[in-house]
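Okay, so here's just one chain, in structure tokens, the form predicted on its own.
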Amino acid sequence: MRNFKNSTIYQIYTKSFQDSNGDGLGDLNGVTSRLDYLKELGVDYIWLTPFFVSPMNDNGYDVADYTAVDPSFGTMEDACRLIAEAKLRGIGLMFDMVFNHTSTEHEWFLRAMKGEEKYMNYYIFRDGSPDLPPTNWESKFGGNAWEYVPHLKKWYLHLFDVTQADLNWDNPEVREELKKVILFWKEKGIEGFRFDVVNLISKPEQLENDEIGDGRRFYTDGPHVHEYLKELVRDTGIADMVTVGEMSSTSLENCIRYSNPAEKELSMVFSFHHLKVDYRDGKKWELKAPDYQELKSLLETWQMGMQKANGWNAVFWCNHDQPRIVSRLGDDQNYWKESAKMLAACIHLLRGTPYLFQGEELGMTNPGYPDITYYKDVESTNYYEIMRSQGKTKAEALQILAARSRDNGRTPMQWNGGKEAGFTEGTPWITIPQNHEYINVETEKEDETSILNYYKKLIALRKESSIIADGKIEFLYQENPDVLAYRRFNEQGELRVFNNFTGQKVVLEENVAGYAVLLGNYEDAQESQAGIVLRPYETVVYRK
């Protein structure tokens, strides 16, 4: 396994990447045609969204065949090629297992549905009549989440979509039916495993109604998740393998335990608190601006957490499943580019393994549609109509979507000015952004201030810099809402790191004598007798 401290990681949302045969959907072929650009870039792994046979519901992540390919993404050869192309070029493959849930289209849940026990034993049911479900709980993508079988006289659990349905990892033939997973896609070369809201996948025995909430509580990192990984890992040998959870409303606690190497459950953790510092109340739906100081707070509290008791995270803006943040915490109309690189130097230089989501290193954008009809994600167009049913007006209902809804970062990546960007010959799943025609690779590789090419200068940096793969932190100013600042040191030096989080100057009281600028944003750093002076968005990083 090589270092993943020293490591960049990309993730390719598959549908939206590359189009090799015109059909609008982006595929296996095209990541492989892409490759060469993703070794220039300087990753090491990519991470690819699922691909497997599914009725696409959610977009892949409702998996109706773990072991074979959907035939819009390509062939299981395609996939083999994949692999093998980019081992070629020094990059390993992670593929994406989503454990916690099937498609009900997957075998194991139609064979429930016949009413077999075997099968019925793979998926949480439970007895009740038909207008009361067994608990209050709320699916994440809205309503309740049981859906009710008339002919089993049965309700079924889905924490997701309705077509979702949750699997019963208390029996072990569940478990054991993922290992063989698992073994199917290491032998075929892969390299590491990103693990889909691995921390839901442990209910309690007994399941009741949440007075105060909508059930997370009882299910998140629930009785034996961490046994159930241990096993995973145990029986199937990936223990030496990059291996990341995705934690959904988890504890700073128990990330330390997934990602502890002496507990040998997982390499790292996504956590998502600091992504939700622009939720009113904590709820997704609804905006207010973002509050920098619980952001500098959140970061400042698992960055240190897990320093202290040898725990690893996993650095990062975006993904599938988040806006783009050059949207959400930058300026992506004034200070674009500068604002984007600020974002990108910020989290790429924190401690822990950094995740670049396609587009980003364009400084890709939320694309602002105008009309329902622009969306596909299901989450999107069933809060739409809750949003509508609680009494918001269209607009205001379309500007939550624009900027919270899945799909703002799953528009098809950016390759170059063209009719399609270069992502299709045919027509694109999804609309497009204008901004296409100057946010793209093509544009972007020729101009040495581009956004790409301050990524290539931040990845490369990682791996010529032992203070930077697994130096320690400490953060700096921390009262100030306006700058997130931290310093990174081991005994090979130290790092000083400044950004500014407003479109205003901001003067610091930082005596950086005897420190020379390694990286910065602009085109030379100020400094004045007060100190350092922080252009708006500005980042700038000293080195002693």
Ligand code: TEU
Given for the second form:
Amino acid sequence: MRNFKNSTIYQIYTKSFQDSNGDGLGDLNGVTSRLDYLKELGVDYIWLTPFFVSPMNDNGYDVADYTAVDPSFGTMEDACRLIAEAKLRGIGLMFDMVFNHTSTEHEWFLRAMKGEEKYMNYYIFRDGSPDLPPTNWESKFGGNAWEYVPHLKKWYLHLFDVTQADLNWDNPEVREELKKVILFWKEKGIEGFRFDVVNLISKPEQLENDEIGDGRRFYTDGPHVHEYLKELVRDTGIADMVTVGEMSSTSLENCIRYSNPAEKELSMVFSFHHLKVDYRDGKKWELKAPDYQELKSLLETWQMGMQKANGWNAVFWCNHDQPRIVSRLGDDQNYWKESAKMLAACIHLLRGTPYLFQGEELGMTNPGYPDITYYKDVESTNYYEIMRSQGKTKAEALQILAARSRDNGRTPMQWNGGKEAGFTEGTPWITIPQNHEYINVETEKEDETSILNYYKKLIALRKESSIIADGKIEFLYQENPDVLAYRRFNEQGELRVFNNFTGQKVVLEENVAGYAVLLGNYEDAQESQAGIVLRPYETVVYRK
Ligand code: TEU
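What does the same protein look like in the form predicted in complex with this ligand, given that the last one was the form predicted on its own?
Zooming out: every chain and molecule, the one shown earlier first.
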């Protein structure tokens, strides 16, 4: 295994990366054709989102066959070629295991629907009358989390879409089936796994109504989750591979256990608390300006807590479920380049393994879709209807989607300024923003000061500096909401990182005499002096 602490992991949303056959959908051969770009960027691993057989109600997170390639993405030969070609370039692949649920088109579920008891035990079925779901739990995509099956006179649980039925991990046969999936892909030569919402797999034995919430407190980091993870890792021999778990609404205490090497669970975890600082009262579909003080204190709590107990974070701003960070915490109009670079340095220099989501390295923005017909994501289309039925006007609902929709992160990779951004020769499955004319790989490669070249520097720096890869972290200016600042240090030296999160000048009484500027996002980064003046969205990294 490579050292995952000095590695950078690149996330590819397969459907939106590169189309190779003109059908408007990204595919495996498309990914293979772009490996040289990723090698040049310097990334160590690719996390590839699901390309398995699926009815695509949730773009592949509804898996109908875990060990077969969906024809829209290519063939098994294409997958094997991708793994081999990546390996030749020193890049390891991580595949995405969606084990909390299967598609309702999976053979197991189809057989359960026929009333086969063995397969009914693979899922979470409960008796009940047609008008009263077993609990009041809510689906993450809106509505009640249970679906009634008239001919079985039972309800099944789906924490996500109605076509994503939750698996019953308490059944040892289910756990054995999933281990076989891991072994199947492991034998194909991949180097790691990402586990989708893996902290939701263990539901309590007694299911009860949630009088104060949507039910998540009962099944999040559930009763047997650590035991089941340990078993999965032990029996598939993946303790030495790179693994990351996506942890929904988790706690620090649990994340320490998931990622502390002594526990032999996972290499690292994604947690999302820092990406809710613009949710009003914690509600995704209610807008609020980002609370930077809250962002700072969440990052600090998690960084310090994980450090203290030997846990390890995946550090990230973007993925296929999140809006684009430069449109969210930066200023994609007036300080596009500066704020994108500041956000890059800020996250890449934290303690943890950075994840870079396709197009983030270009400063790709939210597309600003003007109408509901542009949206494809099941969560967005569901919530549009919900918001409308709750009395929001069309314009209000669209404004919220423009900020919150998962489709914001799913627009195709912008390779060049030409038609459809070089993503496809056909019609893309989702509209590409006009700004691909200047935000694209071709243009940014040529520009030494581009966001792309800045990311390249950050990725290379991590390889050169043990301070970045594995140094300690301590936060500075905790009470100042305008800057996020911290120091990283070990026996090799010290870095001081200052990030101005505002569009105004910020003055800090900081003595950096004796330090040199290692990196900045303005052409003329200041040399060390007593006191620092940070320009709008400026980031400066000092080194001693
Ligand atoms: O996401 C889990 C998850 O809880 C959130 O992404 C959720 O979809 C959103 O924040 C609700 O507002 C994972 C995958 O990353 C996502 O793409 C899948 O849709 C989901 O699991 C189900 O498999």
